[in-house]
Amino acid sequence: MHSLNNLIIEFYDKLSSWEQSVVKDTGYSLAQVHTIEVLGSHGPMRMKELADRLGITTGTLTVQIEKLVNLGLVSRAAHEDDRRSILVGLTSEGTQLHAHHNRMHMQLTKDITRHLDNDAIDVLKTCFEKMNREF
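Could you produce the structure of the sequence above as one chain, in the form predicted together with a further copy of the same chain?
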């Protein structure tokens, strides 16, 4: 169990470094790409929900979204039921960036699982499913 813990930490650490270098190449900041990633994979959402997912305050997010809107990656829309809220989502340009980032991730996944056979991959998937559920 101790060794598994270390392997997880190492995996997380290397994934962080990888993400950092991939993001650097895009020219956008880590926070910006992270925002794009969340909006891309979960769809449009309210400021509050997005802030919670990103682990920042709504005050910080307001400023960030403003920048992303100016960059043409994100757009704001009125919330149907709640006039206090706005829905932020990706523009087509933002969606494109998200797709590009996703392809990078996909390539990484292919690369790092290069030496795993199909049986191992099946077990690995099941493990991740079960682990993700326990957070």
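Moving on from the form predicted together with a further copy of the same chain, kindly provide the form predicted alone as a structure.
Only a single chain is listed, so you will not see partners or other molecules.
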């Protein structure tokens, strides 16, 4: 278990370092790009749901969303069914940023799994699915 722990930490550190290096050239913060990633992957959502997915408070998210709105990456609107709820989603510029960042993630995935055969990739996917459910 100790060696698995070390491998997970090493992988996390390397992935975090890669993410930082990719984001620093965009002019956006890592938190902003993570917000764009979630909205790009899951579509428009309520502020509370987005905050939960990001693991931050709605207060922190409100500040983040204000910055992204001012940058033209995110739009806000009242929810159709619940006028008290705010729905946030990507603008066309935000969608372009998400697509670009997602292509970089896809390339990284291809690069780091290039020595794995399909069976190993299936096992890896199953492991990640099970581990992600623990959060």
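All values reported here derive from a predicted model rather than from experimental measurement. Numbering follows the first chain given and starts at 1. Here the rigid core means the biggest group of C-alpha atoms that line up within 1.5 Å when the two forms are laid on top of each other.
*Asks:* Looking at how the chain moves between the two forms, which of H100, G72, G43, G59 is the hinge point between its two rigid parts?
*Replies:* At the hinge: H100.
*Asks:* Calculate, from C-alpha superpositions, the turn of the smaller rigid part against the larger part between the two forms, rounded to whole degrees.
*Replies:* Angle reported for the domain motion between the two forms: 12 degrees.
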